[in-house]
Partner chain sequence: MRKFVVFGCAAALVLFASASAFAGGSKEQGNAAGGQIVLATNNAPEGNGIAQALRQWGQMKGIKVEIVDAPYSNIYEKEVLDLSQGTGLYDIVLLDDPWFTQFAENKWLTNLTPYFTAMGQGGLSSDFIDKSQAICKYPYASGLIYAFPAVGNAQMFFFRKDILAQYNLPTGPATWDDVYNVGKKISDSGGGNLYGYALRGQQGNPVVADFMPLFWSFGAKMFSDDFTQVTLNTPQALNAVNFLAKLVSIAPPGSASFDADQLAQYELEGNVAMMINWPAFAASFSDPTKSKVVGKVGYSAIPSEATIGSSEIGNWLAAIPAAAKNKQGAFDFLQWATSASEQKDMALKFGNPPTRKSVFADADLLAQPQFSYFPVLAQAMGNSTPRPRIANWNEVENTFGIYLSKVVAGTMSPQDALAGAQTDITALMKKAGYIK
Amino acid sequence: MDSKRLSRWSDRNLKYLLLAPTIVLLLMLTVYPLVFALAASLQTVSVRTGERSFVGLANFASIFSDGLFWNALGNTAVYTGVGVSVEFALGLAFALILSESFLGRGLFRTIFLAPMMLPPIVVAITFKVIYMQKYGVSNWLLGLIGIKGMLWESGPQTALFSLILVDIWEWTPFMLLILLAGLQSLPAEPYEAAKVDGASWLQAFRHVTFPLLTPAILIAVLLRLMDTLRIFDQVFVMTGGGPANSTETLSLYVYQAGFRFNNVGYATAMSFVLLVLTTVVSNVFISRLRAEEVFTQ
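This sequence as a structure, only the one chain, the form predicted alone:
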């Protein structure tokens, strides 16, 4: 190929040539790890020795009879359901308050958003100290009102909800941020019409604010659901899944299976189950968002 033909060919395909490095990089970072993980899920793989043996779908079949997996799934469901529900309720309440004009509103916004800015590991270590049975601030405060100190992290009945409290404290500001932005973007005309019709604040909220805010609500809840379904860091630091696996989540159990029990193939199979679960939940919300025409406007 002479230089002129090469020049014409490069001009015609310049857009593909410019995109090629990015496409190759994306394939290396997404497709290759996915294929590698799928292959690992069909094998038994030892972290220590690197030995592999093909077992087909045996790893996936083992999940259905694994009591620890179902325990971790139940813990994850409780953590996600309770945590996200409370975060949404508190976030919406605070967003409604902070959307009004009052003295010091900017300062209160900064205070409310501060927990979200902290690294999750720092939050976990801080609350681990707060929850200390003998010297923790939480039991000291309970003692001031005559209540006996609790086993926050070491009680099987309280440990999971103690972790949920930490998640609520840290991530309610995330809900607040999205919902507040949604409230401030709502048009004024429907409220003016509702005021003319004599609607109360509650009626205006029910028939105007909530329907118009639905897309922002769905996005906020979707993002938090996706995050809590794979919660790992705070659980790992604060309880390690204990006591008696009462706080073990799916992500933590995947880690334990792969690196503690030396069964990478089984851990990878569970990772795909978690991926499918997250995808199904996400698609439900995305379908609703499409129905709200969020992606078509």
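Numbering follows the first chain given and starts at 1. As the structure is a computational prediction, the values presented were derived from the model and not from experiment. We call the rigid core whatever largest set of C-alpha positions still superposes within 1.5 Å between the two forms. First, how it differs from the form predicted together with the partner chain.
- Relative to the superposed core, residue 9 undergoes a C-alpha shift of no less than 2 Å between the two forms.
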Second form
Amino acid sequence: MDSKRLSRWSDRNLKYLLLAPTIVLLLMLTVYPLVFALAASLQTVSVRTGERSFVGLANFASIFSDGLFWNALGNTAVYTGVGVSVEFALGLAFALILSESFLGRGLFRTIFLAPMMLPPIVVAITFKVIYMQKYGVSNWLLGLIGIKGMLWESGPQTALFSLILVDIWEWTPFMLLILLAGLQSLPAEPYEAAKVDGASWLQAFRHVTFPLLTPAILIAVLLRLMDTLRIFDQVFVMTGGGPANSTETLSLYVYQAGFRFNNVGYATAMSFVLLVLTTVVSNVFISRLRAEEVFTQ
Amino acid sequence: MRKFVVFGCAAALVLFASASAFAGGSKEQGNAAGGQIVLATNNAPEGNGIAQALRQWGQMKGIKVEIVDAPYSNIYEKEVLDLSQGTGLYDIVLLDDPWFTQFAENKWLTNLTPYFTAMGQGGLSSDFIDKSQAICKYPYASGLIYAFPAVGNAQMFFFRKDILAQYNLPTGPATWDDVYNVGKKISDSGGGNLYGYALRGQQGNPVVADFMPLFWSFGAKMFSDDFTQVTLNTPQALNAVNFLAKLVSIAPPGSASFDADQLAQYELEGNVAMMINWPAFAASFSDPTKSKVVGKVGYSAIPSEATIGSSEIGNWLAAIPAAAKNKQGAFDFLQWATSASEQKDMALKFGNPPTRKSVFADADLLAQPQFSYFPVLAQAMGNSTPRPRIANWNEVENTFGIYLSKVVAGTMSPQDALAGAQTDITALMKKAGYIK
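Show the other one: the form predicted together with the partner chain, since we just had the form predicted alone.
What follows is the whole complex; the chain from before opens it.
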């Protein structure tokens, strides 16, 4: 092969050669596990002998009659709904405050962002100590204002909300970060026009800030939704799903079924349901986001 | 077409290169495994004791050793992954007793009987406590030996000697009725700072492990002897769960989330008079830097009721995976690591309870205050009851634990909880093939 032909061959094919390792690696890391999981979801493995047998869609069918699954789905929905809503409301409020100029703004920003830098496991262990019924600082503080005996993660009525509170503490800064970045990137002209038109702060927020901030809001809420739908660490460390199954989430149930009870097929089937759920919820936001982009263009 | 050929060739090259690299890696491992011993263990005192012994063994024998450790909540899945795939990554696995039946029934462990025979021994030394030997065999007590009893453990009844002496029970309560009656008086007069009884109510393993001794004392059983029937729908079982609900009424608020460490905290702070717990916490009660109750905590056997009280045995077992690469090396180490002298050393260094009768009777150890509970623990292990020897115990325990948690949290009546548990556990036993 003379050098001219080699050069032509190289021009045409070098890109494929260079891309090949990455694509093979991607296929190994994404497609193979997905196909493997799909195959596993159609099988059952005996806990006594390890024998595998093909059961078709039986694992998926079992989900519908499994009370524990529906309980976990309900807990996950409450956790996601309440947690993300409060995080959004607080994140937006703090973002609006921190977008204004005042003395010590930089310090406040750093302090507000600190919780999200901590590993979730560390946060969970810390809050477990804070929530301790007799020795925890939370009940000591409440005692100072005359409230005594709060059960926190020990009570079936309060446990889920105690976990949500931890999530809010840790992840409101994430909302704050994205919304603050969104606020600071907004153009000044619409505000000047609104001011000339005599708009109040509330009117400017409602008719200028909120519509312009919508893409940032959608991204922040979407990322938090995807995260909370598969919440695991805090529940695993703080309550193990109790008391009375009041905090068992879908991810924890999938983990238990797969890794503690060796029902790999059933756990994989539930994982697919969780995947579909996350995809559907995400797509609602993604399609809205696309519409927003078209609108802004 | 050409681009597909080029892409395919490049992909094949990458795969070949990767495969060669992995093949090279496994060959190297295979060579090194000639004398190497790899241990999988939990990173708590019981696991650390065995790990330390293995390091010492490696130095003595001049062999390479490797410790793969993980927290209790992860070591089970690590071990199951290796054992079920037969990768032979580990030469020794330290396992909690409730996992043993699943591991042995799946043929994941090495039958140790031929190794004992080759050494001219009939099996495990008779110095090991009988109940500890029994849980190393599959089927239970009568079958082949698949493990060494590495670390001793069984629940004990902890009580405040100074407080119970005021109620004429200086050596601890003899019956569960005594526990409740005295416990109620203590809680009623404690003003929220002293409770009569504390229990582990956390959903899952904690609440079940805490409840089983009470359950057995009331003459209840979870299964028929051949595991073909679930027997939670009996008057004895109902009496036991009703009694659990009574104990909750005299326990500290928040019991529904308590595990063993929270109970120990209540004991260390002097806020509780009685509890069931594991011996691992005993040493801290006599440590003045941690404890407000030095010299005040007594230990006794589990109280009786309809039958003699019996604690749940929870030994840590050391086994050799069926796919292990250095079985003889692992066996030789375990023989040494579970010898009387090594168990004494582990007790002194890590506070690990032994499984040998001679170590429990060792005069040097008994002379030290932190081992004052040894006679009670030896008796508790000798009179202990194992968890049901079924391969799906993890799932059965979790199911029972959810219902017990509901009773402790007060969201379900004992009758409904037992009826629900009976139905769900029967379904699990059918799925596993124990009930046809």
